[in-house]
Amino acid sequence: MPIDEKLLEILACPKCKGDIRLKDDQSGLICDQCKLLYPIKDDIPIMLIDEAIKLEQTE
């Protein structure tokens, strides 16, 4: 189940309270600025910066 636009509208970067996208294969959310990859487990994002994927620059 994909996640809804209007939440990811709302939702933000918990770390730098900046935009985040819905990463190409729905995974997780990526917020450009702190390069940080929320995942998404059972279709819930989990939003906590302990359990961020730090992004290599190519990402």
Contents of the next structure:
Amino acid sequence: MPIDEKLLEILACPKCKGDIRLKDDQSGLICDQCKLLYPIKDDIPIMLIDEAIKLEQTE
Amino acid sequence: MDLLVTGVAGFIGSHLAERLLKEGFQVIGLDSFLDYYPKKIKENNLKGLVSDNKFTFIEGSIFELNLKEILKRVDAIFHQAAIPGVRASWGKEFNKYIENNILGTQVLLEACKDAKIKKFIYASSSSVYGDADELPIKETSATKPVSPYGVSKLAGEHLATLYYKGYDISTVSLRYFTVYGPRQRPDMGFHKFITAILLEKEIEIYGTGDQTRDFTFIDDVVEANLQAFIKGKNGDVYNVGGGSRIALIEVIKIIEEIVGRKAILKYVEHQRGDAQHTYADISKAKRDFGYTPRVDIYEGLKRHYDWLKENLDVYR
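Let me have the form predicted in complex with its partner chain next, following on from the form predicted alone.
All chains and molecules follow, beginning with the one already shown.
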């Protein structure tokens, strides 16, 4: 199930509180400012700084 | 109407969210999966919710999420998130109670200042009373917690009332009396008793076993939330009890009867933080929003047992 558009509107980066965008393959939410990826697992966005993945490691 | 349930993966939060969805509401659920008990248990609690397309789950912390944006979409909040446990709240651990139960509540209330929240229901606890001077306990009875946990829940409750007085946020606090039923936390009494009898393990009884509790079945607590959401008086606090009290040792006898097997009892020292007796006067909740507990201890324990028997693997 694709992630709800409305949900994207209410979520922000937990670290900088800035905008996030959906990764192309829908596997997570990206904060370009902090260069962090917040994974989406089983349609659930994991908005925890501790569980975020540094973008350099993945892209 | 969109409703927010914090602590949605917990025992009470998950039941409450299921009921709100059944009533036709859209529900946003938050949980940060604090490690008080294993995540797989909480994921199991969520099983019935995540498949519902009126339910949105966000794994995140009140301290990190963009509450302002979330609350723009929300009409009411059921704030169930907290670190539980009276016995675990002593010592260094108290830091976590301050952070999650007091500061967490304050941060959420603060975010409500700029939002149009119609109701903020705060999950309080009978532990705010401590050892009561008189029974049944009224909302006007003295609040003298006997555990740091009780102190933290009382502080959160005061904050809720304060934000009503200071900022006109429509808060209502519900003081839950020992809640039980399917999905009860694994550290709680009935869960431990039923599991021990099923597996023929020893049950530790703290003190003499003649301490009494007002036990409240989960469905009644959920119903109280729904009614308080509609009719609860703003800035007020309400007892939510099961309507009767029973000694711990009597509970064991009922479980023995239901399971059809004798318990193996081991008496250990009274636990610091435990109140001796609790028994709620629920006339105020009845008067203001028609609260009447429907599930008695026999029926409730039977339902708790039937569920746990089928879900024992989740807890092992």
